[in-house]
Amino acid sequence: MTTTVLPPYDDVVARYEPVIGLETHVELGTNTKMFCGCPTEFGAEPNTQVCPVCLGLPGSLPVPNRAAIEATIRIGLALNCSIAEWCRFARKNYFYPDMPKNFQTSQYDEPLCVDGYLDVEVDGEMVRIGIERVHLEEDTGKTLHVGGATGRIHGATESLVDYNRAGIPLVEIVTKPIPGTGAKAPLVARAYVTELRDIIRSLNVSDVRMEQGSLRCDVNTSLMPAGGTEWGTRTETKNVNSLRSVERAVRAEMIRQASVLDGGGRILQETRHFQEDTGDTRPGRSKEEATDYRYFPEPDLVPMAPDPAWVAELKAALPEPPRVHRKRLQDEWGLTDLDMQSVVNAGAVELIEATIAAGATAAGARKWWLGELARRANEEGIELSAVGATPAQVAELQQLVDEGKLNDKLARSVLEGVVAGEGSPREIMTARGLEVVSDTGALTTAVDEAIAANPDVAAKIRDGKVAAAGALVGAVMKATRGQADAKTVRELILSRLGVEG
């Protein structure tokens, strides 16, 4: 058995340059299917949201959903594209085990949304990404193969599809290609997936929880010798379900193709899966072109025209860009651009955001979400937002420090607990017996019990060496598992020896 020999990244980036294009896919939150009056609730009981149409029965008949076509038409004027005077509905041929129709109602030549583009920061530069389209389509059911090791049908001993998903209205949101990033490729596509799901989730037509499949993005990742003028073959790494696996696969999928070009090899155009657990890429299937699909005009579907005035309207409405409201809250919060880049970088925006408005301070809300939170979910290698902590409980936990009731210490204790859902941060610090201790009458034993065992330390401190005292907090702090309060304990000490100070 041979074992590949990956090049370092820096030496990928200083012999080729990359060029990425990012396929996004946004489910839309309407309370009904594209196409039909299915409900399209998460979770329910597989294949109990479908009927004739989302199954392609015949003789049953599709009808646009308006609430899709407008929040389709809103994203597109959010990401500054140009919105289609007349577009229509293509049949897209395949078949999949998860498409009831054998066909995907989607758009081909013809989209509801061209032509546009989206700014985003990346180390404090900022890079421009063109647009090229946005159009609307229904999403496909979901298969699910047991009975093997990976959960891939390779493997698998039986399959279960689910058909609740077919015919969820699925927004496809394709860059143009972007050349020119060199080593930051990878931290440019994370940049545009963030501020592309903040966009969406500010419009209010989408929870973008990529951990569910909402928002589902494809990478598109090629490489060509430095100071080259034709690109190489790209490779699509689909289905990337979070902001770290989009950094993660085009770095891996640099490397790997790097790799193949240095052995003389070339690089297949085809479908590649990310692997989570070790940060590779894996082959999938050889892919289609357009043609392949088959593409024709939907039958069924008269085409759209959308009223100008109607447009125009839905621009006027449009929300603050996220960009803009970031840097209004920067402000509020009197934080350094480098500061504000550890937040967004973190993903901590609307945390710290929702976290202020549930009653903590800009700084506390901060400390909890980039310090400890922090630090738990790179452990863990999620997202912040999927911690277990939510704003109200880090603000009532910040409430509690503010109180008095708990120190930093403790805190982190009582916040080890909210993560293990053991209830809300004040059940957590009555349940665990966490308070901090302020009675002087409970105590005075400890201090005198320190100042005895201390009687060096005590004598200094009775000689006019007051910062001496300390050592004695210090020793009271650890025979009281840290639960007394240091201002009290320090102020019984000198009263004790007493010294003022």
Second form
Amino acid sequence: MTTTVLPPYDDVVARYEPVIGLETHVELGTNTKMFCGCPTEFGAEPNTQVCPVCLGLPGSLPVPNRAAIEATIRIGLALNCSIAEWCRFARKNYFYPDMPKNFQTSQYDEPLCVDGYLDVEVDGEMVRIGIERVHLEEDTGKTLHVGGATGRIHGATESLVDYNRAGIPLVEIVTKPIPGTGAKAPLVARAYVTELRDIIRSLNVSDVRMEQGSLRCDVNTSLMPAGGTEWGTRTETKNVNSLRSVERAVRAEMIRQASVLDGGGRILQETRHFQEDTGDTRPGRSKEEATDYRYFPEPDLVPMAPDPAWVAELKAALPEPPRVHRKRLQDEWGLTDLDMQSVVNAGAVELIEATIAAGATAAGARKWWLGELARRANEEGIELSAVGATPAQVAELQQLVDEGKLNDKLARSVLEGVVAGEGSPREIMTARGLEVVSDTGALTTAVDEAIAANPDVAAKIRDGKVAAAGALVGAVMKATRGQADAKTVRELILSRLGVEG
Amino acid sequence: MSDLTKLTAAELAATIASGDVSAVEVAQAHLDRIAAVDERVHAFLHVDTEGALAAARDVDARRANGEELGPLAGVPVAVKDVLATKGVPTTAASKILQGWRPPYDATIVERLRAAGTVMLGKTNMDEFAMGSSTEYSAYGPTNNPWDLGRIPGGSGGGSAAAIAAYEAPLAIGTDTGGSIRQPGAVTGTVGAKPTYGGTSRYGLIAFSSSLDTPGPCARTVHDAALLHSVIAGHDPRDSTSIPQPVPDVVAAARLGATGDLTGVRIGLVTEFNGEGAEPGVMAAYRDSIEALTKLGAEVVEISCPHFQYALPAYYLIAPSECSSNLARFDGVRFGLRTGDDGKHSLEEVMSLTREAGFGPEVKRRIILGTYALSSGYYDAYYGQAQKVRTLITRDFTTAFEQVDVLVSPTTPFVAFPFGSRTGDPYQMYLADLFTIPTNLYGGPAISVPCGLSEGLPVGLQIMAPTMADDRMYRVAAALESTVGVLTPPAL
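Based on the form predicted on its own presented above, generate the structure block for the form predicted in complex with its partner chain.
The next block holds the full complex; its first chain is the one shown before.
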């Protein structure tokens, strides 16, 4: 294999203009599958959530899930789309072992939602991204290759299929091509997927977890010479399963395509796969020899004609868009744009909101989520929401601090216990004996002991060197394992030694 | 007891209900008849002796308990092997499903069981219902009880022959382009295709989803209506099923049996003027028109100019849908698997399985449909055929503004000898010339015996508007009241 020297990114964007496009698949969080009554729980034993319909057994027929249609319309409305007055499903025909019927019931030329847009903010600038269509389809099953070293089909001795996922409703959201973003193309792609994820989460129709595959993204990228008008050949990068990867994949593909074009080569229209470990893309099958899907209207289903009154009702009931919602919260919390951005980036908006709702101040809630907890989430590489603390627990912790029962240091220890699942902050405080000691009797004893043990220091203080009191405070803190309130200790020392503070 | 097999379904039900005979005796009589003649007729692919007797015993027990029984309780019925029957082999007469036992019942089978009918077994058919002679069954053809050297029609030849041979009083067929009516006509029995969506397709192994319609086969119009009323009605598991009440076809059949058709307007399709049809068939057809006129019907000619394009449109739509519907037969999850020896890739296993499992007519139609749907040809073929379908529907709608029903011969020719058309697919496709327009439109149609030509039965087809199934039963019963029920020569 020859090594190609890749051009630097700045150089690429100086000479080429990218056009990107995104196709996002979202698994809906409906209780049952798209065309049958099977449950959709994630992670169940293989092939336990199946029936004749989702297994495609001879004679079985699909019946559409109204909840899935409703969720799709709501997504379309939230993306400013028009909802079709009349549309239908089509069959996308191709052979694949994990697709029970060897055709996917999807939508083709008559999607449920068309022609919308989504505004996203990149570096303080708004970019309007056109939405081509939002449609509904069914997911396939999953193939597992066993017996080989890599888990891939090469070298495997057997292939097993799990059809639990087959038939789960899947919404596909396709953008119009996005030209004119220049060097920001990777950031725009990332910002779009982030915003889309937030919108879908706010609609409460999917848990949109990229790492679990409930939100999956394909990124189309092409380059044309700077100042050009004729778009280049695009590639479709699949397997992009984190926000960071969306950004990296666009960037990597721009650099790779520039390198090919620089060498006088031609970009092949093909599917590529993003490699998480190396950050580059590798070719899949070529689109030039791609399957002819032989789409035709699904004859097993009658066309859909969503009642306009129903659509209007759904539109009126849409939640506040996350961007508007965030702006409102920012004002309420009194945060700068930069502070708010770090809250958003940490995925802490809803957590902080819920913590405030549970009784904490905005500053208090933000402090714990963005401090201790965000640090832990980062270290463990998990979502903040999965770190092990609930908004109610954080609110309780802050309340204990406000009441003077915990100081900062003790509160951190309590939080450790919360994350470790030891119980509520109050329970942990009691169980671990972490409450601030403010009982003057017990503290006086400790202070007297410290004075007796350090006669030199005591003498200095009596002589008026008040600053020396710090050494005695330290000794008392040590003796009380940090549970004393430092301010009270200092006052006690000065008063026992007859010195004004 | 052997004459139990000569009784109609209505008579059998009455006899069982009165306690004169038990359901078990009735079932046994038919099982005995099958044992005696089916080696020559080959109407059945699978006889479910145990299941039939168990169901019959259940009916007898319920009767003994004083439970109210349905109008067909204890009556035997044969089911075309294209409907899923739980635990009972279901093959669609294809090698690719040899030995498959579905884990579920088709809705129609459920309804048959709930009504207390006794399922005798599964009847022979053209593979995946593709054919007009039952010669394309992977398990060998069915022979016409009228002449064992001739075809029994197709694809439901097994169901029609079982009835004509007195192996069962009732049978279920499925009609995609005429597969209930055409075998009915050539075996001298009654076969009705209900309104599309009037009977559930859930559990019917799909050939062409937008056309497939399950329906009744019987020896009398009244029996067909009784069976129709048991199996029809909305099914929430089939989204194309019509959520409307079923017309009272039994009452319509009784009304027709009085022989009075006063006030009924019957349309003759101008374009079905006899071209391509045998003279004997046309003679029997004209005789039946005269008979209907004598019963008081008013007869007028109606032009349906697009009917001439029905056959080509059908032979694009049906194969297109079948190419997609049959894609699930790939050896991955059920049925036959060939080439799984560790030396072949997954794609090769799929390909070898389909090569070994499908017969020639199925392959021909899959190839036709794959071609018609391919991206460069979709508009020219599938798209164009759908437009024709719309025009044919319009012809029907216009016609039914002027008449109550349309009539035509069911088939252009009587039962032909084996092998006489298998060499020329187009000649075979012509067998469904008169029946296909109704499938494209979706309305109901029935074939009722209307006479003989060269000693073989001829059928009259009566077509009605969608959800007006009762009209055709009335006219069919009236014709039956003058022509009578045909009796085949003894086997």
